[in-house]
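Only one chain is included here, represented as structure tokens and corresponding to the form predicted alone.
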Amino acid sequence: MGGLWACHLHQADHPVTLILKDAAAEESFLRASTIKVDREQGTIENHFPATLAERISADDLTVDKISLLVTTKAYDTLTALQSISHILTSYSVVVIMQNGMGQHELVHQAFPHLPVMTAITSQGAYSKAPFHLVHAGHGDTWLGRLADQEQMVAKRQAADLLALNIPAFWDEDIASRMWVKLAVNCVINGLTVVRECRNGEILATELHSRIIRLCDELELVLAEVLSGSATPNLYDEVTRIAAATSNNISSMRQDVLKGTGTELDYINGYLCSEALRRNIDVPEHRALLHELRELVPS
């Protein structure tokens, strides 16, 4: 996801500096030169300078105002900031996408001064090749602020993600949009890793009672977490999701498949923690998280 946004930035002309994980991320992308994004219309090559976290520095930065996105797993959330904690001030906002929940708030607690704002995205995208993605499934991006940034964030920061030539908007109740991604995760994710499938194949009639079983259990929590918020129908969210990203791999499946660590202590674990917490009985997302934890990487 981050070399997809880095593209839809670099496209409309921002300079963009990329943040390496490591070495070995370095000696791959220098054995790349570039990032190529295949589209429908063909393949699109982006040309990066990039550094790693441990070599930055602000006079990198030339850009007044300038943005960071941070698009790591959610575990690796904080450590990533770590990395790049003599820097931070440089930044005017710091843009969290990713999958899941909990993340925010271990930033929050670590960095409770630093400008945070959330991002939630139902594009779609899968790696071919080192640096090289497919952009599988075109959706709406949503930023916002949390409770604990109201103060520190304002719309105005994200006016160049705003003005990019996708489908972008701005929420000023973000966090029950969060809520609606991480329940549509927790199925889609959830499933395509236990069946081994692309998004649209868990559409096949077999699953639908199952569907309908998570997704039931889930209103139970929304309207207990976001009481007084208005929310879609769970199943109608995620069947038409799955459908508009029949063709992406979930990116829990991509991490499965690459043998890596997955998000899903801040998808469907954070999902189970929060029930359990509220005293909500969930047993299909329950039943479902047993069957994850015996798949998928420790």
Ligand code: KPL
Given for the second form:
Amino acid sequence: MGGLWACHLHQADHPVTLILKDAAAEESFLRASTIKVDREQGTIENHFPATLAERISADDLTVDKISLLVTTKAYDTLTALQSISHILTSYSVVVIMQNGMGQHELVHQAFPHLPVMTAITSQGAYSKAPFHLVHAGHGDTWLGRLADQEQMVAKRQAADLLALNIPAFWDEDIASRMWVKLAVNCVINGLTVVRECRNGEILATELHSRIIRLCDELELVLAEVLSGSATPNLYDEVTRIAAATSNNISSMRQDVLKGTGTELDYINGYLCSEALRRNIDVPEHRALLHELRELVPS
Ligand code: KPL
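Counterpart to the form predicted alone, namely the form predicted together with ketopantoate:
Everything in the complex follows now, all chains and molecules, and the chain you saw is the first one.
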């Protein structure tokens, strides 16, 4: 996702620097030398600088105010920000574009003065080779402020991202959207891992009553955390997204197949701890989390 947004920013003439996490990523970028994006209209190639986090210095940047789009996995967010803390100031704008919840609070605790925003996207991109992406699905992206920033100020800070050739909108109530996304990910990602299946296969009849119980519990949690905001019928939302992405391998299942870390603690784990903190009983989710913990390396 980072590569896709970097290309869109670059095409809109914004100075872009890719910040890579380790020497292996840097070596692979040097070998590729560009980011390629395959689209229906053909492949585009984008050249821009890349650097390692530890090597970046404020002098390398051609702008005095940086906007940072964080597209790491949720569990790497804090480490990623700490690795570039020497270039962050209270004028920097940080936009976290990821699945999961909980990482934003960690960032806010560690960097209380940093304006942190969140972005939720239904754009689909996958990597065909290192730094060669396929832009496979077009969707919308929603941005919103997280902490106590003023709506208009935050929206103005996100203006560059809202004006690209990729549909992106401001949401004054991004928390509701984040919770609905978390709820959908708890069910689809969780069940596709335990059933070792693609997204659409969770719609099989034998999972029907389990999905209903999971969604009923999620509605109890959402009613409490989003007091007042209208939430969609979660069963309809889960089944709609499972059908729309039916051939996808969910991100958590992809992580399990690759043997890398997963976002379990920021998806199903976060839901169960928030439910516990608020005294809401979610036995079906606790059972799913337990099953996932047996299967998924933490
Ligand atoms: O966000 C997703 C994910 O896999 O993390 C869904 C919507 C389930 C699509 O695969």
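What you see is a predicted model; the values in this text were computed from it and never measured. Numbering follows the first chain given and starts at 1. If you superpose the two forms and keep the largest set of C-alpha atoms that fall within 1.5 Å, you have the rigid core.
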**Asked** residue 157: CA shift of at least 2 Å between these two forms after core fit?
**Response** yes
**Prompt:** Can a Cα shift of no less than 2 Å be assigned to residue 99 between these two forms, given superposition on the rigid core?
**Reply:** no
**Prompt:** Does residue 131 move its CA by 2 angstroms or more between these two forms when the core is aligned?
**Reply:** yes
